[in-house]
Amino acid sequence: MEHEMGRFDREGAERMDRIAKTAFAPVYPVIAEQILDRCGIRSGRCLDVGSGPGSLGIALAQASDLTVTLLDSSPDMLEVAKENIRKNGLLGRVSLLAGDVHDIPLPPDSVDLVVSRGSLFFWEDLARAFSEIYRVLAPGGKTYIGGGFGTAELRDSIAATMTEENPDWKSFRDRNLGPGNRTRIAGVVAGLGLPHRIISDDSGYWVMMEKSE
């Protein structure tokens, strides 16, 4: 969900944080466990791209031995994430990094796991973004990038809550996670010729790339 409403000032960042801690709160631990199970990476360095208030990255740190870096282009969102890191007692495990997915300020082969939930729907250049993510992946590293709610039950429950608050939310969700957009994203990744597989099930839509060792 992190960037499902676009870029944020302080008010927008705080609103997104409230939503993440209420309607969306059950999603992050579920997706974190799915990432750990499907990727098999529970230690090393994790990069959460378009991290927003840090909900997914924090959930991953809590469920594993990963050291997590939260990457976001919004200074206001990073300030909110900083407070969430402090409140969760993770100052030594989770750090902040200002930057954009199209030009990630990290050296090549430096990250074991790259995750992102919701931000790819707003990347201006998918091919460049996925290429940058692959560049920073360490040999043997994997990605788990996409959007979703973890389970069908969570998806439907959140849809009911969010649609009540904003009648346009469901159409917004369906546009991002609909068949047309899924096909478009898969086509971009396939066109790059990078080793990957697509997960498209009740957990959501996820791109898993892997860099060979």
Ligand code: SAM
The other form holds:
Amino acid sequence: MEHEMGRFDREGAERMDRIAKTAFAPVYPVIAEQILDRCGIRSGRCLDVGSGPGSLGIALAQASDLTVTLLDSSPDMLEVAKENIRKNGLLGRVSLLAGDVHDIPLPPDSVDLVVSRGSLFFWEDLARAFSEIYRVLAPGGKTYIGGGFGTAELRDSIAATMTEENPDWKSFRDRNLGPGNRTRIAGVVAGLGLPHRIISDDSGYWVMMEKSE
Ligand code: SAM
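Moving from the form predicted on its own, what structure would you give for the form predicted together with the named molecule?
Every chain and every other molecule in the complex is listed next, the one we just looked at coming first.
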């Protein structure tokens, strides 16, 4: 698979891991705190969809009592994530799951909190992906799915760093997080008729679905 953010093979996974540990590093604990505050779920089972090297899921496990599963369709990303779980001493709390968001290999009603950052831009069928996520959500469960950098300051400092590496980076970011794509994603989610609200602010763009008890 080849995308503007890099390939999701071994080389792409190592590049994503390097970015996640340098330019993007401050973003994950900030977003983890925002998720915990906004969703109010701090224990139970959490699924990080399109986890890549696992930085968000790991930050959530470190900041809460959640048991986290990292789901990714790239075996190379999961290999890198495995090493990160081990290095952070989280082998008992954070686990790996190979699979595709369009066909999540989990039973219905099994996850309390589904999070995802920066992955939905690559999903081929958003309606199917969100339906699958809703299917695995437990009653009372919530989602926090989208993309962003946590704060305006982080967004702007990351843009400066990333543009040095790739002059096209800002246009890639704006295609993903710009108004056109936000409207498209909102339309797909509204079309599903599932209870949700959307956060669109300096923290990014996030779809919060909720399954009633
Ligand atoms: N969430 C991580 C982060 O914020 O650092 C990684 C983001 S990376 C840009 C996108 C990730 O989504 C990649 O690891 C890729 O393999 C994964 N991905 C893309 N399409 C997917 C799909 N259909 N199902 C599961 N994972 C997918």
